[in-house]
Every structure is written in structure tokens, then in C-alpha cells.
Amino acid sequence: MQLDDVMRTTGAIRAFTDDPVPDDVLWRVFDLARFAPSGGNRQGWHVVVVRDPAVRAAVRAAAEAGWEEYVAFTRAGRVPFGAGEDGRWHGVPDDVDLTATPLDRSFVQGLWAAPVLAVVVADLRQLAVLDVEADRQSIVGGGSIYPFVQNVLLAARAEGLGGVLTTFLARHEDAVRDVLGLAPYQGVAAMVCLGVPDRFPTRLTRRPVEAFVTIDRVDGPALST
């Protein structure tokens, strides 16, 4: 496939048949995610794919915890865990209900059908957080991960898999630190779940560049041919 091509249909896979995705095809996808830029190439990422059914419990249950709290989140029309207006976390709303059963489970079952689910786990001491004083939400170690992340989408994509990737798991991490192993220095940033989808989507539907590009401040004139 072109990189444009690969680029304009990697959308969230959610769904997935049964066909299995064999280990060479599987080495081949993290082959070509290695080479993702990091700060200093420090590469601080590791990737535990689970396949024992007591670990993938585990890591089920967790993660589906995360996203019901999501959903809390999204029935009362806000942002799950974001910031207000001043950058920072002010706390669960009132108007949240984390302890709301969400009706609809199709969206994570679906999850669960995927023949890889991988954890991907950040290693704390190689993250250059510069950001980690400034007086509002931190968001600066992730670029040392994602795009590792990113490339493991776009590369399964390129294989004829695709994926998504969650963080439902990091807002119950401690619920898995044992079973996966994890250092106190490691944490999760991301679960992947990869395999054959049910169906590609034919047309991802994206704001326009004008609408977030501009020249010189965020409110000058955008980018335009």
C-alpha cells in the first residue's frame, strides 16, 4: 500500500473475525513500529502481548473499569478526565456518576474478539518530561511513546490488520502491575487490541487542515492553498 492510502484508512477497529494474526506477521508489524522517533532515541517503550486467558482476564477486567468510567463521563457531556478551563484537573464532577453500569457494552465486547491484545508500557525513567512543572495537566512524556504507538497501527494497516489503541487500562493500572509485571518505574500507556477486521472504513470523516492550522498564534489566519 502507498502511505497516503495507509494514512487515510487506518481508522479505530473495534471489531474483529476470528482469523489469527501468526507470530512472523505479528514480529513483522513491531519491525517497522521500532523505528519511531523517541527523545534521544531513548525508546522507552515495551510491548507485553497477552495471551495467557488468566492475564487477559485481568487485563479485561481492568480496563473495562476504565471505560465505564468513560462513559460516565460522556453520558453527563463532558470530557472523561479532562482538564477545565484553566488547564488543570479539578476532580470527578458532581454531575458524574462513576458508579453507573453503562447499558451498551458492545463497544469494548467487541475489543475482546481481537487476536492480539498488547500492552504497551512506558518506562518512566527514559520519558524527557519537560513539562512535568508547568501549571496545568502534563501532556509532554507521551510523545515519546505514541508514535511508537502510532506505527504500530500504521504498520499493521499495512499488513491488512488493523487496531486501536485504548487507555482504558491506565486509569486502573495498579489492578494489573502484578500480573503484567510491571517495575514501579513502568507504567501503562496504552492496550492495543490488533486483528483481521470485520470491515475497513472507506471514509474516515476529519476536521479540515484549515480548521487547525494557523499562521504564527493559534488565533491567526489558517493554512491555506
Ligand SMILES: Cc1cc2nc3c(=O)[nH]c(=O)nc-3n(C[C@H](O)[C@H](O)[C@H](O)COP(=O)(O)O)c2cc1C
The other form holds:
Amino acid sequence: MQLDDVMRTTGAIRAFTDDPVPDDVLWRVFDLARFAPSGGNRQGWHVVVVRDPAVRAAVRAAAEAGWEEYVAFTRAGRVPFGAGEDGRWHGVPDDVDLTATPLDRSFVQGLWAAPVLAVVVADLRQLAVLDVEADRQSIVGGGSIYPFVQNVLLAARAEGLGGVLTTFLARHEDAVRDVLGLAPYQGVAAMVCLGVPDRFPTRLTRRPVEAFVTIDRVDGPALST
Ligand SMILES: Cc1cc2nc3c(=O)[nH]c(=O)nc-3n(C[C@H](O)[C@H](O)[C@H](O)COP(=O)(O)O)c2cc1C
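Now show me the form predicted together with this ligand, since the one above was the form predicted on its own.
Up next: the whole complex, starting with the chain shown before.
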């Protein structure tokens, strides 16, 4: 595949066929993904491919709990765990009931049929978090891990696989700390589900360049051709 075709069609895939993903294919995916950039080239990622049914069950329970809380925010019309107008986190708003249980679980159930569940763990000691003392939510640390995760998805697409980056598990990472063997300096950056998709998206919904690239200032003129 051409790079631009891969980039334009690597959409989130949450429904998979039963086809297995052979280890040599999975290896090639990670072999390409490892060329991702990271701060200081410290490559602070580690991938746990979850196979043991007991580990899978623990990961599932923790991730579903995170998903339920995510849904509680969206039901209240809010961006889940998003910052306020001042860029800071102000706690769970009063109109969000984190204990409510979603009735329709189809969204999250598709993920558990994925042949590959890969938890991407970050070594927090290796992340230079330049905005750690900023008076707003931090952005920078994950930037040394998520390019790698996107590379996994791009490399998977080129292998005829699909998948999705999920962060539901991070909400309850302490629940899987022991079962995954996480050290105190390690945190969950993502859980990536991979497999052979029923179908690939042909057209992703994304904002045009003019909507997010401006000259000199955030409210400057849009870059146009
Ligand atoms: C940082 C990040 C976190 C995400 N977390 C989740 C998640 O927890 N669960 C999920 O199903 N999808 C998750 N996604 C996938 C997005 O929902 C998806 O990329 C986006 O909606 C675009 O979907 P599309 O490619 O189908 O257009 C996440 C994506 C990113 C980049």
C-alpha cells in the first residue's frame, strides 16, 4: 500500500472476523512501529500482549469499568474527563453519575472479540513531561508514547489488519497493576485491539486543513493553497 492510502484509511476498527493474527505478522507490526519518535529517543514503551484468559478477564473488567464512566460523561453531554474553560480538571461534574450502568454494551463488546489485545505500558521515568508544572492539564508526556501506538495501527493496516487505540483501561490501571506486573513507575498508555476487520473504512471524517492550521496566531488566517 502507498503511505497516503494507509494514512487515509487507518480508522478505528472495533469489529473483527475470527481470523487469527499469526505471531510473525504481529512481530512485523511492532518491528515497524518501533521506528516511532520519542523524547530523547528514550523509547519508553513496553507492550504486553494479553493471552492468558485470566489476565484478559482482569483487563476486560478494568477497561469496561473505565468505559462505563466514559459513557456517564457522554450521557451528560460532556467530554469525558475533559478540562474546563481554564484548561484544568475540576473533578467529576455533579450531573455525571459514574455509577450508572450503560444498557447497550455492544460498543465495548466488539473489542473483546479482537484476536490481539496489546496493552501499551509507559515507563514514566523515561518521559520528559515539559508541561508537568503548567497550570493546566498535562499534554506532553503521552507524546513520547502515542506516535508509537499510531505506528502500530498504521503498520497493522499495511498488513491487512485493523484496530483501535483505547484508553479506557488507564482509568483503572491500578486494578491490573499486579496481574500485568506493572512497577510503580509504569502506567497504562493504551490498550490496542487488533485483528482482521469485517471491512475497512474508505473515508474517515476529519476536519479540513483550513479548520486547524492558521498563520502566526491561533485566530490568524487559515493556511490555504
Ligand atoms: C488518545 C486516544 C484515545 C482513544 N480512546 C479510545 C477508547 O478508549 N475507546 C475507543 O473505542 N476508542 C478510542 N479511541 C479511538 C477514537 O475514538 C477514534 O480514533 C476516533 O473516534 C476516530 O474514529 P474513526 O477513525 O472511526 O473516524 C481513542 C483514540 C485516541 C487517539
